[in-house]
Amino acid sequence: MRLRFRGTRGSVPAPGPDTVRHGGNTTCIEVRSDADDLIILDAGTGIRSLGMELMEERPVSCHIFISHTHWDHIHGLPFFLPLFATGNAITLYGPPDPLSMTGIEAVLAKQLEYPHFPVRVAELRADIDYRTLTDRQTVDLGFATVSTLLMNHPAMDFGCKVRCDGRTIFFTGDHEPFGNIYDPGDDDYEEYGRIVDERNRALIDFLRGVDVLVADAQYTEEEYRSRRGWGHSTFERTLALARDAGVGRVCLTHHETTRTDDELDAILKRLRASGEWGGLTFDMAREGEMVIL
């Protein structure tokens, strides 16, 4: 199995000379089996270049898993060219919308409607199958399995564990560490603390044995103090999670929009020099980089 980062930026695309090395497109990860079967994790702007390449090897058959439906994880979908061509088979998986009580099929329907976009869903020519996911569900694709876990984010957000060719990766989507929202002494502090402990243990158990963790690590610890509740983690907390779960390798992604390549390199250097992570192997995700398992 191999994965390739097509987009590594969080929140909004950030093209320009200061983001060339680590990338300016939003989240999209291409996952290939040894037999070249294709899974796509999230559909940020990074999916556009992948779609252009896929059109050169038609017919296209792929499985797209959407962690959650915030814009930076879906706004490349209307520009994914295989959707517009006959003979292509695309299965789109993702969470429901608990407010509108709709499934993942509503994502494209809302994006591809006037006045937002000139092409409507009815005009797409590919064979598109929509499958709405639930927590702790395992989808058997034949060549791989994909298992979901509900993460902590201001939207229904599923992390995805992909098992393929004897190897396993876990992609968090967006995730903020579970923490107690009450202060010591509040009536609900102890009870909520037990819930937090249970969720943390469940996440660590889910990650055990994972070969590669691809994780949201948008903030430094200092930045996080003023961004609690925004739904994202820090570099240090993500590495501590991987260390505690015995993960083999970590790719830190969902880079802060304003973070430059030089700043990301400086943070990576500081983290590696700290010596806090044992034998854990980790790096910043870089757009275009391929990881072979």
Given for the second form:
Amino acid sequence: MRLRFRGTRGSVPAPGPDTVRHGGNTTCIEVRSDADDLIILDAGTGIRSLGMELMEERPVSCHIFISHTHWDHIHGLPFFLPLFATGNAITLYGPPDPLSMTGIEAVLAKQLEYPHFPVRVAELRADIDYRTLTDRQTVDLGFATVSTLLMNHPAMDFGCKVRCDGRTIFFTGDHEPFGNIYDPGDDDYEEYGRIVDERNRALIDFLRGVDVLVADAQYTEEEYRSRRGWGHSTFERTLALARDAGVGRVCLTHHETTRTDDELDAILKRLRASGEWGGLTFDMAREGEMVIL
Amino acid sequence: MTNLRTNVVDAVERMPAFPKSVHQVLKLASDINCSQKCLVEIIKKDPVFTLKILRLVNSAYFGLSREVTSINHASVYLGLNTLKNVALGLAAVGAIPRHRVAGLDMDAFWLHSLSVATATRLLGSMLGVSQDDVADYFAAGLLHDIGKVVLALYMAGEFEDVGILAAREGMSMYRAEEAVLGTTHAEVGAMLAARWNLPVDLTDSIARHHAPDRGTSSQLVDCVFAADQIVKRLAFGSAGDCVVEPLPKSVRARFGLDLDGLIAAMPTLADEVEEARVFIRLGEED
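Next, give the form predicted together with the partner chain, keeping in mind that what was shown is the form predicted alone.
So here's everything in the complex, that chain up top.
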């Protein structure tokens, strides 16, 4: 199995001279089996270039897993060319919208509504299949399995574990570490804490045996202090999670929109120099880079 | 008539208590700085609200892998934003009983109430009401006809006579109520609102929603009145009354528009009502 980062930026695309090395496109990860079967994790603007390449070898067959439906994870979908051509078979998986009580099919339809886009969903020519996901579901694709885990984000967000060719990756989508909303001394502090611990344990158990963790690490610890509840993790907390779960290799992604290449390099250097992360291999995700498992 | 009066007071007394939590959630949901702890504490204090949320969160719509057994549990699993939106939907629904009531088609009544709530909120926004206060406009619209629920529930026979008279004579419900009961759903609704300790402005808007030019001029009352006429003209649902009343001069002056002008100024109403209908589904029993 191999994966290639097509988009690594968080929140909104950030093109420009300061983001050339790590990339300005929003989240999209191309996952390939040894036989070249294709899974796409999230459809941020990074999916556009992938779609153009795929169109050179039609018909296209692929499985797109949407972790959650915030803009930066679906923004590229209307620009994914294989959707427009007959003969292509695309399955779109994603979480439900529990408020409107609709499935993942409603997301693409909404994106393509008249005020936002000139082509309606009925005009797409590919054979599109929609599968709304549930927590801890395992989808068997034949060449791989994809298992979901509900993460902590201000929307339904499923992390995805992909097993393929005897190797395993886990992609968090967006995720903030679980935290206690009560203060020590409050009546519910202990009960809430127990549930938080239970969630943390469940996440760590889910991650055991994973070869590569691709994780939201948008903030520094200092930034996180004023961004609690925004649904994202920090570099340090992500590395600690990997260490606790025994994951050997981590790709830190969902780079803060305003973060320059130089700043990301400096943070990486600081983390590596700290000596705190022992045998852990980690790197910043870079757009275009391939990781071979 | 004295006897009828006693019956009306009894009917109001028999209505279940209005959950304070509903009002607090409506307020909190429009506060971007609302803390998760604050929201969770409010929900926890109301067992009925808690039960509704747990039932919803455990439904297939959420696709969770394990049963959520407490609000703390739901809070850890769903986070502030999802919980807030769920609570907001349920709060609006929780204010009005959902079971079928003699003489009043509750589905149509619901749609009418939600549509007036949505239109009142839109009118408030048009007049520059802040995001913070616009939830009160929604609540005023939602509850304006609550007196009809009291009458339909606890004075069913008389209320059916009111419906028959209004239909036969082509008159407004409140005029038929005056003839049959010697009071109106507006007055009964205001009595209930007072018993529920709702804010004075809200009680006043229920009391005067058929008489905006009686008493001190009120922006909220004018908005509810205009919204009621707009919704009746567009026939979104029904609360048993389809007589569209003309906008008094003072109301036209406040908006600088007549009824048709106001309808033209809110092209998103149908869509927003459709969104609000989700609240109905959120509160459904199964």
